[in-house]
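The chain below stands alone and is given in structure tokens; this is the form predicted on its own.
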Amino acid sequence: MNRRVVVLKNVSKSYPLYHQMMGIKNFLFNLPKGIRSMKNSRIEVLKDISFEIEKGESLGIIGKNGAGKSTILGLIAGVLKPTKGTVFVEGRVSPLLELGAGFHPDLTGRENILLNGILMGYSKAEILKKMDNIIAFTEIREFIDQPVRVYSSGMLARLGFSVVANLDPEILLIDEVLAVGDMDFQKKCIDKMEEFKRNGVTIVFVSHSMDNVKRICDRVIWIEDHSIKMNNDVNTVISNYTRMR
């Protein structure tokens, strides 16, 4: 049995409703109303998740905006903690989670790559050995030197994702960022995924690409109201989603 690298177990998170509290005086002046009524007014993201991956498994997960896909990727890239239940990770994660997450805007694409790696757990010499490597996947060489806050949302989408495509990734997680930019690039993206599929990289994949699923992905997940409504085969999933839709 292969190794089991990713595991939420009866995991729920959920936020406080801030635009419930009362005014700042009324608080504090009936102050274990308002600790009550913070913590009565919450609104439920993910509502008792289990699942576990295996090493080298590539797992999509899939549903309608709002449904906490995202959520899921933030719980296994330790960027959230959850309200009850347990996460699990062992390896490294490499994340590529949303346009920008862990770019300055002030930092050249160079520099931000250094950054990133460094953030990622990579040393700088890790990083500097592959910069090259890098920059030519972005095809954006020009503008390396110059500030992120001057590039596109599909260039900051081709930096992320060389920045994680090109340090070995152990677990990569992938949220729907590919969907920006150029047919060309998403190609080279799912490409590079594949690669990673067969090279036995943990993969997991947030997408309404269905196809896109079905070409990386060997098992799916699909969220419905903040739930699991079915963690099946690639194939027995999709169908029953599209049918559903």
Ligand SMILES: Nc1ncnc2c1ncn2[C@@H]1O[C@H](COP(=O)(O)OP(=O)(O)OP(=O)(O)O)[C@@H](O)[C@H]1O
Second form
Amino acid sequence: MNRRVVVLKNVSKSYPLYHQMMGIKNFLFNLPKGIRSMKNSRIEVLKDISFEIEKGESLGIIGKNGAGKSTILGLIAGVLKPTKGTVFVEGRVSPLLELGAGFHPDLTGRENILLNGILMGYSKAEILKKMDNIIAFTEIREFIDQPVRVYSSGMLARLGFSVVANLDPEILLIDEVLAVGDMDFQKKCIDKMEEFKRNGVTIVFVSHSMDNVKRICDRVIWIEDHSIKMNNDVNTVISNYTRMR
Amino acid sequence: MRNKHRLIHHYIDLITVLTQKDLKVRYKNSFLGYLWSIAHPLAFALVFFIAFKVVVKIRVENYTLFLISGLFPWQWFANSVNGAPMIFINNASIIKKVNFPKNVLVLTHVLQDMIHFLLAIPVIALFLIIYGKAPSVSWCYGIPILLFIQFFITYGLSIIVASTNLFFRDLERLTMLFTTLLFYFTPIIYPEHMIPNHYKPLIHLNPMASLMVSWRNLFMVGVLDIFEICLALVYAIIIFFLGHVIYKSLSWRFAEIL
Ligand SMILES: Nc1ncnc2c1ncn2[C@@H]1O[C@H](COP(=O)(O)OP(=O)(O)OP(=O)(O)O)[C@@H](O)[C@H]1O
Ligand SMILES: [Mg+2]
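I have the form predicted on its own already, so could you send the form predicted together with this ligand?
Once more the chain from above appears, this time first in line as the rest of the complex follows.
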């Protein structure tokens, strides 16, 4: 049995519910009510979730919109804290989230590559060394020196994928980003991910495209009603999932 | 050991890249940003000169110099604190994506205004020379000491404002109001000895008062008062720790609230 690199144990996650985005004025004028509403109104998104991921495994996460898939990725990435339970992660996490997440609109593509790489924990030297590879992979050529606010969605996806894909990721978190790329690029990404699989990179893949999930994942977790409805090999879960709908 | 070394190295990378980003995003062009950081206090100096010297006829020697030696360090403080409410909000997309020490964002924000202030010191020296004086040797240790103290006060206050603003989004105007009021309660456009005796003890309740008086004395006459420095340092330590505690207790919720 392989080493486990991600372990979620009895994890629950709830978010605060904001009836009104309170300002400090509102808060001070309704002090007791304000404090009570801060404490009580939380909405539970994940309830008592447990699963493990082994090194080199490719895990898919599927479920309806709002099921909590992105929340799970946030927990693994360490940007969200579980309300209950524990999250254990070993190794450097490279998150690739929704479109444009992590990019600064006023910076150029090149500057965003550097910023993102640094934030993910790579050193400046490492990133600069790989810069040409990253840029070549994006295929967006002269746009690399334009601010990313002028990029199309597909170009943003290309930039995002290229950064994580060319910096030797250990644990790759991918949240539904390939959908906007054109066919060539989608293929390129899937190929790259298959290459990662061969090289022992751990992948957590969130997608609504069952075809892509089948290509990439060994095992799939299906999230429904705040908990894991099924956690099994890819074909079993997907055939049940598609039959349900 | 090696790991620690790597961590420090990465921290430095993080700070340089974020500072470069900030310079670019906040000022579009760093040279213009620098010019602006000089023009702004000079413009205010002119306004206060007209109001208080020309009109009110305040009896302070070298009033221009007096104004400039207080307005430049104040501008650092005010710029940092006034910009603080937006620090985390402007970086929402990276905070929601990767887990990194988010206080670095505040650190670079304050560092950047500090660099602008440092680069403006030659302008202060220039004015001294115009007025027939010269920079004092004591600047060599005085500037680092005051820089250090002001950095901790400014960072502490900025991180308090930046963190709490995520939970009460209307803090921005209040911050502006607060720094403006604090400005007039700080002896920058008037000397502390003009404060009526009755109110004089109150001045030390203002955490910025000792510091600003120290800057001015350092720039104008090249002396530092040990009492004022100690007081400013005590405030710096208190505010820094308060900021640290508030940040520590709130930062894990940033990503879910942004
Ligand atoms: N920061 C937040 N504050 C409050 N509620 C949130 C927050 N983020 C997510 N939620 C809620 O948590 C639930 C799960 O959201 P999440 O983004 O994890 O869903 P998802 O499975 O990724 O959906 P999709 O397929 O649409 O991407 C949703 O009901 C959403 O409204
Ligand atoms: Mg999602």
